[in-house]
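In the form predicted alone, a lone chain appears below as C-alpha cells.
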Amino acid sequence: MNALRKYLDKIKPQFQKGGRFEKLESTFEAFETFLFVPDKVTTQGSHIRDAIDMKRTMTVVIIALLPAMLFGMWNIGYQYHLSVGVHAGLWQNFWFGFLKMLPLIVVSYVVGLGIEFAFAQARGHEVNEGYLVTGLLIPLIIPVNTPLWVLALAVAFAVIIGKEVFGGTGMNILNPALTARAFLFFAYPGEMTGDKVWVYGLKNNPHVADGFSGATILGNFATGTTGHNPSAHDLFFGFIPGSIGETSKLAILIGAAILIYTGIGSWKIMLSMVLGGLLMGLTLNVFAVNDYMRFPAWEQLIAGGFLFGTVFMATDPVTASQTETGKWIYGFLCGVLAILIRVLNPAYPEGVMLAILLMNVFAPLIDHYIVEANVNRRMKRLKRVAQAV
C-alpha cells in the first residue's frame, strides 16, 4: 500500500489545477479517496468532528446488504435448477447465481458511476460516494432476467432524472434505486411482471419441470391463483422466486441489525413502517371480501419486498423525513400505503415501491409541519413565561 500511496502522490500534481490532466481532478480524487482516507482537515471555524463520514456510511450499508445479496445469488441457482428438475449442491447453486448476477452489478456500476463522474467533471465538484450503495441496490430489486440494455437505461434514468437534475447526492427528493425500478415497471412492464421473469431462463426454457411455477405469492394473489402459495417458512427464509435481494427475510433482518447497531439506519422508520403495514393488514382482514384481504397481516410483512423496502429504501437518509417525530409519521404512512396499494390495486402487485416514492415526495412537508409545530409550541411557552413575569 505504501508503494501505491507514493505513486498516487507522484502523479497527483498532474490532476491538480495547472496540471496536464486538471480536467480529470474529480475523477482522480474519487479513486484516491476510495483507496485511502482523505488527508484534508479543517483549519478554521467551529466544526463537529466525527469518525463516520459518507464513505464509511456507504461501506456499512454495503456490508448490511451482503447477506441479502449472497443469498440472492444462491437462490438464483436454486430456482433455476429447481425449474429444470436438477438437484444441485450449495456451491453449484451459488456459482451459477454469481455468474448471472455479476453482469447486472457491473452494468449498474459502469453506467451509474460513468454518469456521476461526467456530471462531477462538468460541475467541477468532487465525486460523492452515494452511488456505491445505489449501484448495488438496483440489481437487488429487479428480476434476474432483466436485459442488460434495459438495466442500463433504468440506471441512466435514475441517476440523471432522479438525482443529478436536483443537484446530485444529498439533493434528490426520490430514492434513486426505486426510481430505476419505477422506470422499469412503467416503461418495460413485460420485464417486471408475470411468472417467468423471476427465475433465470424460464422465458425461453422448453425443459421446465412438471408442476414448477415461477410465480410469486403477490402475483398469485393479483391473478386470483392462490392454491399453490409458498409456506410462511419458505417466505421467511427465501426459498421462493422474486427479486434477487428481496427473497430472504432472514438475510434482510441481519442487514437491519447491522444498520441499527451502527446507527446508520433509523429504527424508528423501520418499526413504524412495520406497525403501519401490520395495522393496515389487520384492518383488511376485518373487512375481508376476497382471498387477498384474508391473507394474514403478519404474512404480508414477509411477502414480496416489504421488509427490503423497510430496511434499505424507506430509511434512505436523503429522501426520508429528518425530524424525529416525522420519522414515525413517514414510516407509518409508508407501511399503510404499501399494503393498501398492494391489496386494493391489482395492477400493482407490489405496493412498496409506489408507497415509498410517494412518501419521499411528502417527507419535506411532514418535516415542515413538525418544525412549525415545535416553533409555535415554544413561542406559546415564551409568551406564558413573559406574562407570568
The other form holds:
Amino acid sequence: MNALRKYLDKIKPQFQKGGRFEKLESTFEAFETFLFVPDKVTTQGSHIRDAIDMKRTMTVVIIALLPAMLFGMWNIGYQYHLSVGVHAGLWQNFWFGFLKMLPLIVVSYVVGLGIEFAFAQARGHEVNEGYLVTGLLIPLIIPVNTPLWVLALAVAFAVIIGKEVFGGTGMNILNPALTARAFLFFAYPGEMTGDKVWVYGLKNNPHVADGFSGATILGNFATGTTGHNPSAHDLFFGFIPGSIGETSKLAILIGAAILIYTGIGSWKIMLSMVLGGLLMGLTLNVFAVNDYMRFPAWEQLIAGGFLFGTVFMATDPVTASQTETGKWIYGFLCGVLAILIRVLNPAYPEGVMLAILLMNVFAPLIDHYIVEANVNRRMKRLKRVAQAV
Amino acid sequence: MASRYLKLLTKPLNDENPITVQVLGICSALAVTVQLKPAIVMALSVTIVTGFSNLIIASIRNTIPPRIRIIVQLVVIATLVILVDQVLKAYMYDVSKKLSVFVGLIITNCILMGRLEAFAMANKPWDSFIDGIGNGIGYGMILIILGFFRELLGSGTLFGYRVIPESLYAAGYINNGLMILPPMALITVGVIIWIQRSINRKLIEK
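Condition change, the form predicted alone to the form predicted in complex with the partner chain:
Then the entire complex follows, led off by the chain already shown.
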C-alpha cells in the first residue's frame, strides 16, 4: 500500500498543470481517489455530510450487488444446461455463466467509463463516480442474449442523454441504468421481450430439450399461456429464466441487508415500495377478473424484477425523493404503479422499470410540496406565537 | 440591397431558427419526420405558405383594422393551406395520406402567426416574402435532418429504398425501433440544438 502511495505521489506532478500529461489530469485524479481516500478538506464553512465519500459509497453498493451477480452467473449456466437437457455441476454452470456475463460487464464499463472520462476531460472537471455502480447494474437488468453492440449503444445513450446533458452524476433526473434499459426495451423490443431471450442461445438453438420453455412467469400471464409456471419456491430462490440479476430474491435480500445496515440504501423507500406493491396486488386480487389479477399479491413481489428494482433502482439517492416523508410517498407510488402497469397493461409484462422512471420524474415535485408544507406549518406556528405574545 | 435580403434569408437558418432557437412548430416536426419523403413535402408546404402569407399580409397590412388582424391573417393562411392541401391530394396522394391532419394543422403552426405578427405587419411585401421563405427553409431544414436520421436508423431506408445492406442485417444489425417513436424525435431535436449551440456560441444564454 505504502509503495503504491509513494509511486502515485511521485508521478502526480506530471499530471498537474504544466506537467507532461496535463491533459489527463482528471483521469489521474479519478484513479488516485479511487485507490486512496482523498485528503482534501473544505476550507470555508462545513459541508461534511458523512464520513465516507462517494467512491466508498459506490463500493458498498457494488458489494451489495455481488450476491445477485454471482447467482445470476450460475443461473445463466443452469438455465442453459436445462434448455439443452444436459446435467451440469455447480462449477460447470457457474463457469459457463461467468464466460457469458463477462463480455457484458466489460462492454458496459469500457463504453460507459470511456464516455465519462472523455466528458470529464473535455469539461475539465473530476470524473464522476456514479458510473461505477451503473456499469454493473446495466448488465444485471438485461437478458443474457443482448448483443454487445446494442448494449454499448444503450450505455452510450444512458450516459450521454440520461446523465451528461444534465451535468453528470448527481444532476440526472432519471436513473441511468433504467434509462439504458428503457432505451433497449423500446429500441430493440425483439431482444428484450418474449420467451426466447432470457436463456442463453435459445433463439437459434436446434437442440432444445422437450418441454423446456424459456418464458418468464410474467410473460406467461401477459400472453395468456398458463400451465408451466414456476413455484413460489423457485421464484424466491431464483431457478427461473429472467434478466441476469433479478432472478434470485434471496441474493437481492442479502444485498438489501447490506445496503440497509450501512445506511446507504433507504429502508423507507424499500419498505414503502413493497407495501405499495402489496396493496395494489391485494386490490387486484379483490377484483380478480383474469388469471393475472388472481395471482397472489405476495407472489407478485417475488416475480420479475420487482425486488431488484425496489432494492437497487428505486433507492438511487440521486433520483429518489430527498425528504424523509417524500421517500414514503415516492416508494409507495413506485410499488403501486409497478404492479398496476404489470397487470393492467398487456403491452408491458413488467412495469417496474416504467414505474420507477415515472416516479423519478415526479420525485422533485414530491419534495417541493413536502418542503412547502413544512414551511407553511412553521409559518403558522410563528403566527400563533406572535398572536399569543 | 442584396446583402439585406441575404441576411433576411439566412438568419432563420441558424441564429433565429424557428425550431432550434425559437422552439416553434415542434409538434409537426415530431409527427411527420418518421420518413424522409413526407418531411420534405411538409417542409416545402410550410415554406410556400409562410412565404406567400407573409407577402399577402404585408401587402395589405395598412388596410387591416388592428382589432381584427388575427382573423384576417387566419383567413389568408387557411386559404393558402387549403390550396396546398388540394394540390397534394391531387398530385401526391400517398404522401398526403401520410401527412394526414398535419397539412391542415399548418394553419395553427406557431411559425406562421409568429412571422406575420412579428415581421409582415411592419415590413414591406418583398422583405416579408424573403423572411417567410427563410423561416420556411429554417423549419424545413431541421425537418429534413430529422427525417433523414429517423428513417435511416429507424427503418434502414431512405425515400423508401433500402440503404442498409442485407449483409449488415445478417451480421446482427437491428433497426432502432425507438427512432420511429416521437420521444426519440424530441431527443434528436435536443441533440441538434446541442450541436448547434456548441458551434454557434452566441446562442448560449448567460
